[in-house]
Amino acid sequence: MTPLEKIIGEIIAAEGPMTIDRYMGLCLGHPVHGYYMNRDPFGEKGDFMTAPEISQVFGELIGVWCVAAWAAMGKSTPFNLVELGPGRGTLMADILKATKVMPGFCDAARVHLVEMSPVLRELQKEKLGNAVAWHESMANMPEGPMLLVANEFFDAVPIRQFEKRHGKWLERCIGAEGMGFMPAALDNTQGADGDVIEFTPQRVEIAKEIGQRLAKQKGCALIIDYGHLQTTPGDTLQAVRAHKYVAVTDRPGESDITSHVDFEALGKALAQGGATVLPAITQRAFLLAMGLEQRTAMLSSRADAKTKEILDRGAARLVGEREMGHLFKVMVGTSPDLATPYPFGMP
C-alpha cells in the first residue's frame, strides 16, 4: 500500500466513495505524496515520453510558429511567452533556441511556466536558468499580450465520469473496494445502457481563462493533446507506469493518470472565453506542414549514422499515422482581431 493509498482510504472511511475528479486531483497533486509533486516521470527511466523529449525538431518547429505569431500580433514588446505544464523544460528551451534567429523575439518575450511541481521547478530551472517566473496557476500571471503553448496539459487535469445503467445515469467513483457508482444528478436522457460520458470543468474553466486573456490583449494560444475531434461517449481514463498500461486504483500517487482531450468541448470553453478558435487538426498535418521533413533532413545531413537514425525515429514516432500523427491533435486560439497563423484553415 502506498502512503498516498493509505490516505485516500482514510477519507473514503470517513466521507464514502470520492467522484473521479477528486481522486485524480489527489494521485497526481497531492502536495506530498503527488504523482508529480515528488519525480521526473520522463524518458526512458520514467513512464513515459513526450514529444519534446523524442526530438528537437518538435520544440524548434513551435519555435518556428512561436514567431510567425508574434509578428501576426505586430511583435508586440514586451510579450508572455508562457507554457503550461513545461515538464523538464526540453520545449521551453528548444523554443527560445530557434527563436533567436529572429531579431528581437527573445529580448521581448517574458517566460512564464505554470508548473505546480517543485521537482520539475528546478529541472526547469537548471535548463532555462533564472531569467524566467513560475506560477502555481494562471491566476496571478501578468496580463499583457501572450503566446500560450500547452502540449500534453490538459490530460492531466482531473475529470468526471458518468455511466448509464438501467436507463439512469450515474457517476463512477473511487470507494473502499475500488471503482464503483453513485447517483447522479445529471438531466441527460440520450445514451444507452453503458455508455460514458467524461465531463472536464476544470479544463472548461482553464481553456475559458486563457480565451478572456485573449480577449483583452493580442496573443495566441496553441494547444497540443491526444484526444478526439468531437464530442463523443466513451471511457479515455487511464494510468501508466513505466511506460505500461495499469489499472487507475493501482498503486496511487506512483502513476500517471490522464484521459483523452475534447477538442470540440475545449474550443467551446475558449470562444467562451471570447478567443476565435480554429478547427484542430492533426498533429501529423500541423508538423507536416511547418517543415518537419525538411528540418530532419537538414539535420540528417550533418550527422552521424546513430544520430540520423535516432532523428528519423523520432521523425517517424511524431507523425506516423499509427504513432502520434492522427492521435495527437494541435488547436489555436486567438486574439478576435488576428489573422489566422498558418497552417490553422488551410484547405
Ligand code: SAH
Contents of the next structure:
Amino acid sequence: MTPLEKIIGEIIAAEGPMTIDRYMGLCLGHPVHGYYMNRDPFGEKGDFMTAPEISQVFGELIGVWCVAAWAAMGKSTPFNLVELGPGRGTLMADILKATKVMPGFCDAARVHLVEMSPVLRELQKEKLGNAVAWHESMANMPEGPMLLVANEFFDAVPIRQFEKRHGKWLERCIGAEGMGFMPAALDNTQGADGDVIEFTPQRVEIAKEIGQRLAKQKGCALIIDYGHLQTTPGDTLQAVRAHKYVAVTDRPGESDITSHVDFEALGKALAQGGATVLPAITQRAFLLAMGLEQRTAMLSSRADAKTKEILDRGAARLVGEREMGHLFKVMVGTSPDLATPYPFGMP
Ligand code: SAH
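Okay, that was the form predicted alone. Show me the form predicted together with S-adenosyl-L-homocysteine (SAH) next.
Next comes the full complex, and the chain you just saw is listed first.
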C-alpha cells in the first residue's frame, strides 16, 4: 500500500466515496505524496516521454511560432511569456534559444512559469536560471500582453466522469472497494447505457482565464495535447508507470494519471473567456508546416551518425501518424483583434 493509498482510504472512511477529479487531484498534486510533487517523471528511466524531451526541434519550432506571433502582436514590450506545466524546462529553454534570432524578443519577454511541483521547479531553475517567475496558478500572474504555451498540461488537469447505467447517469467515484458509482445530479437524457462522458470543470476554468486575459490585452495561446477534436463519449482516463498502462487505482501517487483533452470543449471555454479560437490541427500538420523536416535535415547535416539517427527518429516520432502526429492536436486562441497566426486557418 502506498502512503497516499492509506490517506485516500482514511478520507473515504470518513467522508464516503470521492469523485474522480478529487482522486486525480490527490494522486497528482498531494503536497507530499502527489505524483508530480516529488519526482522527475520524464525520460527513458522515468514513466513517460514528452515532445520537448524527444527532440530539440519541437521547442525550436515553437520558438519560431512565438516570434511570428509576437510580431503579429506589434512586438509588445514588455510581454509575458507564459508556460503552463513546464516539466523539466526543456521547452522554454529551446524557445528562448530559438527566439534569440529575433531582435528585442528575449529582452521584452518576462518568463512566467505555472508549476505546482517543487522538484520540477528546481529542475526548471537549473535550466532557466533565476530570471523567471513561478506561480501556483495563473491567478497571481501579472496582467499584460501574453504569449502562452502549454504542452501536455491540460491532460493532467483532473476530470469528472459520468456513466449511463440502466437509463440513469451516475458519477464514477473511488470508494473503499475501488472504482464505483454514486448518484449524479446530471440532467441529461441523451446517451445509451454504457456511455461515459467526461467533464473537466478545472480545465474549463483555466481555459476561460486564458481567454479573459487575451480579451483584455494582446496575445496568443498555443495549446498542445493528446485528445480529440470533437466532444464524443468515451472513457479516456489512463494511468501510466514506467512506460506501461496500469489501472488508475494501482499504487496511487506512483503513476501519472491523465485523460485525453476534448478540444471542442477547450475551444468553447477559451471563446467564452473572450478569445478568438481557430479549429485545432494535428501536431503533424503543425510541425510540418513550421518546417520540422527542414530544421531536422539542417541539424543532421552537421551531426555525427548517432546524433543524426536520434534526430531522424525523434522527428518521425513527433509527426508519425501512428505515433504522436495524429493523436496530438494543436489549438490556438488569440486576442480578438489579432491576425490569424500561421499555420492556423489555412485551407
Ligand atoms: N510541458 C512539459 C511537462 C508536461 S507534464 C513537457 O512537455 O515535457 C505536466 C506538467 O504540468 C508538469 O510540470 C506538472 O508538474 C505540471 N502540472 C500538472 N498539473 C498542474 C497544476 N494543476 N498546476 C500547475 N502545474 C501542474
